[in-house]
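In the block that follows, a single chain appears as structure tokens, in the form predicted on its own.
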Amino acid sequence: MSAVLTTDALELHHDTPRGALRAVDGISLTIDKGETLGLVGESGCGKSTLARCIVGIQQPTGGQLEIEGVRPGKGRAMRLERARNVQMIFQDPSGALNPRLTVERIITEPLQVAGIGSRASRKEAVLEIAKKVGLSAYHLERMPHELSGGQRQRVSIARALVLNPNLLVCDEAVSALDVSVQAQVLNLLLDLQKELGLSYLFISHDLAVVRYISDRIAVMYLGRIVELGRAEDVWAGRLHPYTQALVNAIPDEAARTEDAPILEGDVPSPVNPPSGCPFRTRCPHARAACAETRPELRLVGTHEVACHFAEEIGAQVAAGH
């Protein structure tokens, strides 16, 4: 299966008066055609920064990124080509949509910028994609403020899809919606994926939502991936204490283990991260070795994890403790 997206040791570091801020700190990922990779972690761990690097809003300071096997260039033609291959859906549809334009003009705008088609063909393309996301001709005549939150997010999805991209980056795309509307939008994304062969990078702080929609899950903490594998392997195995804590934070989650850690405190500053394992200051399993050496991703059982004591933790999870 061919990769739609590949990153190799991707970095985005900012110089600050206090030192280098490592927002994205060596991320290596692949997303295959038709696959959904879920990226989960708390606010401040670097998920959205990684997303902006992938779509070209921000430029990485190190590592490599390839889209459809090609490294993106910097000229206008290359930016337009990248936009046709990769589009982004943002968390807040109200802030992402121009309040002065009708829905039809909002969805049409990417085609105009890219110089695609005639006025008549663009109108036809907009009608077609609107129907795919559950919008009618009535909705196309409305202004964004006249629509519900779920309808506005459907407009955002339609705008992203009108260029026929291969990869959608969904950055907290359902977190601002009511639970019932979340389910509708998630199911819409799954239906569109099946119909159009789309690939998704689905970013969320909610591991339960990520589990529902994803083929594989990557758990991110302080700019790095700490656990990566098939969705059910990561969910059932939970070899990293941070992943355990994320599961334990889900209300009424039957999969929680009795002694699972509860997240306390905030994510450390990426300017001054802890020595060794970045999670050690919040980890109930931390020992001397954790302060001395930063664990790298390694295969443990069915998937990869960055933890010195993953085997021991996995045995505890398997035993239900």
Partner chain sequence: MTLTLFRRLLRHPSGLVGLLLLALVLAMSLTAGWLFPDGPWTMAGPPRAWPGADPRFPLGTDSFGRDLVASIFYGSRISLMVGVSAAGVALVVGIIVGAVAGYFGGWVDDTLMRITDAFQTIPNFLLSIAIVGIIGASIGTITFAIAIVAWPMIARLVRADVLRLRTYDFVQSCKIIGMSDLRIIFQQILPNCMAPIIVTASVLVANAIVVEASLAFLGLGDPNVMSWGTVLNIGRQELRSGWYITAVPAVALVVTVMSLNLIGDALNDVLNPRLKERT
Contents of the next structure:
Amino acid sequence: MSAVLTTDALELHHDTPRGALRAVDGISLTIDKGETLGLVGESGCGKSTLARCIVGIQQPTGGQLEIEGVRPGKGRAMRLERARNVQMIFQDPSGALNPRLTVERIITEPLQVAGIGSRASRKEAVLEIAKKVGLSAYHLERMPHELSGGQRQRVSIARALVLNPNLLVCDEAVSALDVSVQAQVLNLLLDLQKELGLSYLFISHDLAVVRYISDRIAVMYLGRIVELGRAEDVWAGRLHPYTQALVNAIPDEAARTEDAPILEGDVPSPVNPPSGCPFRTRCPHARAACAETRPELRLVGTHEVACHFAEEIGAQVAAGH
Amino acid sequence: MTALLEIENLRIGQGNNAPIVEQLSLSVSRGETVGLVGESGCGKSLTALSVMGLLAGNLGVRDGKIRLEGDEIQSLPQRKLRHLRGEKMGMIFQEPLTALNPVMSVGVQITEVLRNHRGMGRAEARTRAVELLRLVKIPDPEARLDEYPHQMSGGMRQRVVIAIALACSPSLLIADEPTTALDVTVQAQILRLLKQLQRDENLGLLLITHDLGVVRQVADRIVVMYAGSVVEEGLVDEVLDNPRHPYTAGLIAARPSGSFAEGAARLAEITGSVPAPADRPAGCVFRDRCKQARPECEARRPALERAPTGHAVRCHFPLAEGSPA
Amino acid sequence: MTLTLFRRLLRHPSGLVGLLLLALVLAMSLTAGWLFPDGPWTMAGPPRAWPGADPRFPLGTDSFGRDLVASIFYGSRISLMVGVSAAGVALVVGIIVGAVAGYFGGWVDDTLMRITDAFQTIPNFLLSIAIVGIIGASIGTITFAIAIVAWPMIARLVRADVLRLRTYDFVQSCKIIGMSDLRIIFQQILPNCMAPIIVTASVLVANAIVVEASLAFLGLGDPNVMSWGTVLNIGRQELRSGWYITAVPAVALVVTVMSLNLIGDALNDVLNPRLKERT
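Can you return the structure of this protein in the form predicted in complex with its partner chain rather than the form predicted on its own?
Then the entire complex follows, led off by the chain already shown.
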């Protein structure tokens, strides 16, 4: 299978007065054609920064990035080439659409900028993609504020897909939507994937949504991937204490008992993160060794984990069942 | 036992426009957590604001009664309401950053409430403020008093907001989406804290949220709102395990569970979107999104029918008990 | 869009009054040549005729016997022209500097904002006087002198708005589709910050008219054109004996400036409807 996206030790460090901010700190991952990689983590873990590096609105400071086997370069031609391969949809469907343009104009813009087609053929292409995402000619004449949140997110999706990209980066794309509308958009994304053979990088803080839509899941903490594998392997066979904490934090019946373990404290600042394992300051299993060496992602059982004591934790979990 | 908070037939409107909330009745007793659930625009936050007497602009209570410990409060003058707001009711908002004054230290913001409402002296108020911060489990409370909101994390700020709400030992706490702006692991901490405080202080807690999981974890009773009115109400487990209103059932089924790649079912959608107050259909407000809708649903508006168990539903054709959600 | 804005302005009380007053001033400048074919400089009657003393000169004559009505009519042309063109130049410069500084940030922003600061630290009116004093008084240099002190305010206003808007996802999305920076600035961002610019523009025109009159009052006006300031300057020398010579152009100035401020207020209400609802 051919990879749509490959990153190798991708880094984005900013200089701040208090030291280097390691927003993205060595991320290596691949996304295959037609595959959904779910990226889950809390605010400040670097998942949005990673997305912005992939679509080219931020420049990584280290590592490699390949889209369709090509390293994206600068310059207008390369920018347009990248735009035809990777597109992105955002969390807030109202902020993602220019409030002064009609929906038709918003969806047409990518074609215009890329110089694709004539006026008439563009109009046709826009209507076609609009229908695919569940909008009609009526919606095309509206302004963004005349549409509901779900419809606006459909407009964003249509704008992103009108160039026929292979990879769609969805940054918290359903987080701002109501549950019933969220289901509509998730179903739409699944349908479009099947129809168009799209690959998704699906970023969310909501592990249940990520588990539902993803083929594989990557869990991020402080700029690094701490667990990576097939969705059900990561969900059911979770080995990293952070992934376990994320699952335990999902509010539901099980969390009603007050002795269920929950994570104390807050995510530390990505400026001068803890030495060794970045999670050790909140980890219930932390030991002296965790402060000394940083655990790298390694294969443990069914999938990859970045934890010195993954085997031991896995055995505890198995004994617990 | 008389209810701590009783809302009866509340109607909230903006100017002369169609009412945004109508026929809304609910009650919260001491020591009880009621989850008020609904999607954006259903009127759940307006309901909370009307209880606090904080409806702004040309929004106002048009009809109905709001009683706190038996006393009607919807017609009280602002001065008395302001007193009640501190003494008997506390409120927690979604965004802790905007709920706090950025140019005042946390300590000043807590002691101000105590000095205004309780007439405490400076030293006494400070001692009580430290107690309050300890109550909401802020580590090292003495040092934290002199910090400013921007120096704190989102979770710490929300704890401070809770401490301020609890400053005068109110009997009713209203929390409007208190964890929506927080990270999941921090949400878990705050939910647990709220539950503990509610039990230890014997509070009535009205928890407003869009998240059924949060209700399931924290609440004793659930009130489901759709397009301005209550569509279903009852004990949490009873309603969520046996939803009788198609909307409640739809909300439960729309929530992803399992992995689609591993064979989980396609999510059940509720088609369309919540209508604006002026566009609500005649008859049952949910009928144009309802799969079970029949001609009767258009003809007249269903009443909230209560079963002996306390499980109430506003539907002409409620789902059978025990039918799968 | 423009049409509906105009209609909504007409429905606003102060907008209506402002537009009517401005229309009056505009009518004066348009009919000046037709009503007074001899121009404003002709010594048409006896000097220092008080208003009402001679039915041919309802507002009287100045110390050279020139008809004050004609002076005011012709003067309105200069005042409006200088006001509009100075404001126009200031807007163009301010918008470009502010938008570029806000959008690109970094050293571009630092450099442009230090230049803006430099202009703002010098007292505005003194700078205008100095410029006119050095390069000489003509309509062109006066317009230039007024514009050069007015643009920094616009630049700051636009920069603040662009700083806010550039973080919006729709701007990010334009970058992702490969849109050029200039197109993003001028086609996507600027149309979204026109409201405060339009409001400020009306105040800017009023301000420019006052500065032009002030310069002329001090004798720094273009000697070849009749402006309200020119009349003020003539009146200044006769302030004790014939105060009406000063009062007539002063009233014209007040009416014009007031009409523009009323329009500005109305625009503010019309363009920010939410602000009004809250109060």
